[in-house]
Amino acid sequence: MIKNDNYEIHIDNSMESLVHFFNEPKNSFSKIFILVDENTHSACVPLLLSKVEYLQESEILEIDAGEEHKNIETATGLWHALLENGADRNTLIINLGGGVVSDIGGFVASTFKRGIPFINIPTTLLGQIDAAVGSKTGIDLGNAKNQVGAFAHPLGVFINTDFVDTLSDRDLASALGEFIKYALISDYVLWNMLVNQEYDRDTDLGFIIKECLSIKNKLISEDLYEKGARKILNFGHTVGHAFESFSMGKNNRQLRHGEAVALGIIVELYISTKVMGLDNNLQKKIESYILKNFSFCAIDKSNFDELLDLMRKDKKNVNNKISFVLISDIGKPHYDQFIDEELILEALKYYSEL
């Protein structure tokens, strides 16, 4: 078990945590609702009510999956069938899914009725390792990641590794792209446990999950409104959301999150390489990493514009000047870097001839 001062996050596949968390009697609650999208509640509401008999006569609300569904209209949706369902602030919702389910359903948890209880139960590994811990919810504004949202406690987060057996393995892979955030933002020793491994359905996830959320955790406890040290958990997220929102609207491949925010790393890198000193020759090598692991997404100088107006809608930002976290070595980040656009541009062409 990993805790703060809000709540427990419990790694547990027999998943008698949250048995014992629905057997105390301050957890005592009018309606349950199991917020799933299409895919979760095919493939894990089963798991999840084999574990927990408790469950058995809650109800489902079920939304379209994808990024592309995490908006005000899919909100309202719920919002009403709440109400029509008889939800009241002793309602509690479980978010049963990746990082869409969690970062609406605790969305629409803390803004119903002035804010109802929420559980997360993430069921994608990127979920596991980011997304369901950390009190953000959210939803998109047209194609601007997280624009309108809430710090919002979950009462817990129940991880069973189980779920992930579920996943396609891209969406295994999706995660990847985190874990290597984590890595470099942290230190040498997790950097090279990950490089020197092979990444698949064989590996120690329970370790991989405790490392990244002990290093989450420890971050949010200090710093739970993001205003200093909890920033570095956006490293690649800069690059990497304005890829992810950009292959929303067209033709090509959308990019998972995980997959989005590895290659954005690439351009992080290349400009930390400029403004930090990080030295070429790690650059190269993490690149080479990332490279291997994950499909690449091509570019052109006609997307530069739109993917520059899309970094300077970043929440991140301040003073319209787009904010970065760069590296000067692995373990060393440094938040609130403010790069010019001229630089930014020069990273976007580098990144377009790989």
Ligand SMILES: NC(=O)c1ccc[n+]([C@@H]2O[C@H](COP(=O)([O-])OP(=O)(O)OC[C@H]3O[C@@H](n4cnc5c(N)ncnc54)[C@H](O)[C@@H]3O)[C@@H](O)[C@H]2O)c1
The other form holds:
Amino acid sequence: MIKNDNYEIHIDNSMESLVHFFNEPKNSFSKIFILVDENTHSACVPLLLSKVEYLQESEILEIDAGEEHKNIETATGLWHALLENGADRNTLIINLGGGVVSDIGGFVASTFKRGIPFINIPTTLLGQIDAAVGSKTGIDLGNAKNQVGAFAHPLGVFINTDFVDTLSDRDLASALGEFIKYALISDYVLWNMLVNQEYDRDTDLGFIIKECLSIKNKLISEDLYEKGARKILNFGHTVGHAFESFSMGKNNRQLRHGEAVALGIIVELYISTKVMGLDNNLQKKIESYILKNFSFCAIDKSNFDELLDLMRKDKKNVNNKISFVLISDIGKPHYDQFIDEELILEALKYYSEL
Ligand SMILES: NC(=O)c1ccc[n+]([C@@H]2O[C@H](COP(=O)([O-])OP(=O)(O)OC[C@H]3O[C@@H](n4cnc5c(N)ncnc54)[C@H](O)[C@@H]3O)[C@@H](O)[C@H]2O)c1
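Previous: the form predicted on its own; requested now: the form predicted together with the named molecule:
What follows is the entire complex, opening with the chain shown before.
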């Protein structure tokens, strides 16, 4: 179990911790809704109900799957559904899904009747190592990522790695993007472990989840509202979010979040060599590892303006300056690096010619 000031994170395939949660007198609710998307409805609800009988009577709320539905229309649909189905301030929402479900479910819960309780049960590996923890909730505005949202704490996070069994290979691999980020901002031990082992369904997921969440939990304990050190968790994300938004709605090219982060890291490593003196050989080594594990998202010169424009909308920016997290070495991240657009364009050109 990992703990912070606000809630506990249980990594427990038996889900006894969740049974125990509902046995506590303070956790009695007037109603319970399980929020799912169309995939987690069929893939994850049966496993959850088989582990936690108490939830048999819960009501299901289903949304369409995918980032393109993490928006105000879906949120409005959920607020209406809660209202029409008699939700009150003592109603619990269980977010059973990947990062899209926990982001939008947490946002809807934190705003409905000025805030009702929720818990997260992440069912993607990316959700388990990252999205379900940290109390950031929100939705996209158009294709601009996470522009509207709130910090809101779940009552708890309950992780069962068995949920990952039904995940597609592509969604499983997507989590590697965030794992690479954790390793690069953390230390050589984690990085060497990452590159020296095959990453597949037989990998010890519990170990990876604990490593990543310990890093995240330490940072959020120090700086929940991202005024300082927490920002380093955004390594790869300034460009990654732009890539993810850029690909949104382009059916055959829609990038998963973790894929976009991994490709974003390539661009941000290039900038790191120019601004932070990151060693070129190390940059190339990390870049090859990413290219070996992820399909490339090709861009050309005609896309640079759109990508730059998306980066101008990044929440970390200050005074219209685009903000980056850069690294000078593995384990040496630097946040609040405001980079001239000329260098960003140079880095995009470098990427486009790979
Ligand atoms: N709040 C945060 O701190 C934070 C951190 C990182 C990422 N995020 C957000 O998380 C989102 C990405 O999360 P994601 O990668 O989990 O994507 P996702 O929620 O879209 O899930 C990916 C796909 O897997 C399916 N799926 C989920 N669990 C499944 C299961 N067990 N079996 C079969 N299919 C399953 C989903 O239906 C979906 O199609 C992005 O919106 C990103 O911005 C948030």
